[in-house]
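In the form predicted alone, a lone chain appears below as structure tokens.
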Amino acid sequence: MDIKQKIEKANKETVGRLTSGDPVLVDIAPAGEVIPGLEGMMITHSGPPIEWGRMCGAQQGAIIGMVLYEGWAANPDEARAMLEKDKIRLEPNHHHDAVGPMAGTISPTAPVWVVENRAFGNRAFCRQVEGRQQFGEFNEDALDGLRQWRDVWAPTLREALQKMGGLELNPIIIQALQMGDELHNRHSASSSIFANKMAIAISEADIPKERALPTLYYLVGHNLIFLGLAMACGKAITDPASGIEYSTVVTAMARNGTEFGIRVSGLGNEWYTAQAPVVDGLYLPGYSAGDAGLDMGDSAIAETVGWGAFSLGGAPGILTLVGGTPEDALEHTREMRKITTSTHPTYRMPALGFAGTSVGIDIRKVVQTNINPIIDTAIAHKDPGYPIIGAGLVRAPIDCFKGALIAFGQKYNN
């Protein structure tokens, strides 16, 4: 076979793995107990590798928050001093089979969703989603949410999940896409379905009322609770598609607020990076574009598997958060077909005639068409100490794909 035939065969195998993923929620456990290599005084973060001094303000603020949450420092100044002296290890989530929203910070005692891809036997992990510490806020009110998750909500959900014997997630994903979710920033349907299933399990598990009621209130009031699960699903689905020789399919897109990075199946675990882009978005009252940091988070794993902005045409309700018109959303979804390899056989969008979601971003097509993958995302402040300030749409920088394509040519054209 010539190189083109080898690429097509490899991409078919890669997409076959992406579309046969079978994610199941199997546990909710402290990160230090389940995430490979996360141990001691260590915090993992979103995006490609980056040292403390180059981190954006929001990511630094979130890491300070985790240091305080773990009790490794008594105050923010002490935490910052420890980080400046490299007393705490900082590594990307993606290097540990994990993902995290926005700053993406995970530390040893923080409970994480544990999702197993039963088609391949691998597991992936994601922290809980909230609108404060993960955006860089580190005051006591913000940290109390992490403590509640650790001490009440996560243990209660874990006990209920064990009573259930695990929870298959593909049925929720399929139904939610048909109910108007895009599984990145809109999880109204998926979170509701998940809450219904867990509420029954909590009742059947005979959990004490003082833990059960607060957890039920948490479930029914959290419209984005399924985002952490979807992200863990995305990571569990993409990891078996990595490392396929000659494949030009993207297996990760992630941002740390300084750099945007991608990984490509045929290029293994190498990152190809460019400067993180500016988000075009809508802002919460009191904030404006002048307050915004650059794009951040591992949540673009959603677009990597064909959700998020790739499915925007089927989720017009998200436009009140990210901006744009229904016509724009449909055009974005159709445009993404031009840079992907296939469509998913079971993840379907009624608004587009029940067409499958686009899957398998091909670096060749991105460079040839000059169509950058689109992502819907939240916006963090440029400085540490703030909660979420807005949401919008962003395009992945073309230089990531050009760099990966050059590297691909150097590796396989010899």
The other form holds:
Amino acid sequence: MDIKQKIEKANKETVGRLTSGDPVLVDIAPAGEVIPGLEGMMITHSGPPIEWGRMCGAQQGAIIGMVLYEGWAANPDEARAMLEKDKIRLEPNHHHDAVGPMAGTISPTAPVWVVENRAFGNRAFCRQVEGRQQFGEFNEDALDGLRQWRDVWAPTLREALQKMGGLELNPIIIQALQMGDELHNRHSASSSIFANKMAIAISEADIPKERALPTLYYLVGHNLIFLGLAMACGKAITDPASGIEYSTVVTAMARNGTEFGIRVSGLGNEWYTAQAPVVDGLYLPGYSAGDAGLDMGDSAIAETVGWGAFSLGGAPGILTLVGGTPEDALEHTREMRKITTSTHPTYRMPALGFAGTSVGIDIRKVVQTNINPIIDTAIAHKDPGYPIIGAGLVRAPIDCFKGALIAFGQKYNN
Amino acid sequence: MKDKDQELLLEKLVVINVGVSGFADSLEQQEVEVIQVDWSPPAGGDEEMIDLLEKLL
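Form predicted alone done, so how does the form predicted together with the partner chain look?
Okay, now the whole complex, with that chain kicking things off.
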């Protein structure tokens, strides 16, 4: 076989793994109990590796928030001083089988979604999704949301889930894609379906009313609750597709607000990075483009498996959040077919004639066509201390793909 | 030959524009029928990438 044939064979194997994932929610547990290597005074974050001094404002704010939440510092100044002296270990979520939205911060006592890919036996983890601390806000109100999750909502959901014996997620994903979700920033259907299932489980688990009711209110009022689950699914699906020799398929896209990074199956765990891009977005009242930080979060794992902006054409409802027209959305989805390897056999979009979602981004096709993967995303402030300020669309930088292609050539074309 | 050129200019123009769409837009504004063909050079014309892609794709 020549190198081109080896690549084709490897990519077929990679995409086969990406399309045969069988994610099941098996637990909701404190991160320190389940995430490999998360121990002591350590916080994991979104994107490729980065040290405290180079982190963007929002990620620094979110890290300060986690230090306060864990009780490792009494106030923001003390937290900052500890971080400047490297008293807290900071590592990427992706290095610990995990992902996190926006700043992505996970610390030991924060409960995480635990998703097992039953087709391959691996587990992946994602933190709670909320609109404040993960965007860099660290005041008491913002941290109260994390405490409620730790003390009431997550333990209650865990108890109900244990009574159920786990929850298969593919049926929810398939149904939600057919109900107009794209599973990155629109989770109206998936969150409702999930809330319905968990509400019954909570009722059947004989959980005291003082915990059951606030958890039910949280469940039914959180239209992005399924994002954390979808991200854990994405990570659980992509990890078994990593490390396949000769494969040019992307297995991760992640951003830390300073750099955008990708990983490629045939290149193992190496990151190929470029400066994080500016998001073209719509802003909440009181904010404008001048306030925005650069692209941030592990949530592009959604696009990596073919959801998010890759499925935008099937989810026109999201355009009120990220901007654009239904025609643009359809065009974006069709365009992504030019840089991917296959379509998913069961994740389908009615608006595109029930076509499968595009899956398996090929670095060769991205570089050849100059079509950069598109991502829909929320926007954080450039400075620490703010909640979500907007949402929009962004393109992965071409230099990540060029860098990966050069490395691929050096590794395999000798 | 000259007569043929003049003949062409006297007929209704139908244009096929390959690549930069700005040319097609300006003709459309002048009510000229245009067929736009989207095209861009492979790898944006980056020769190092073109060499690599010839071997790998």
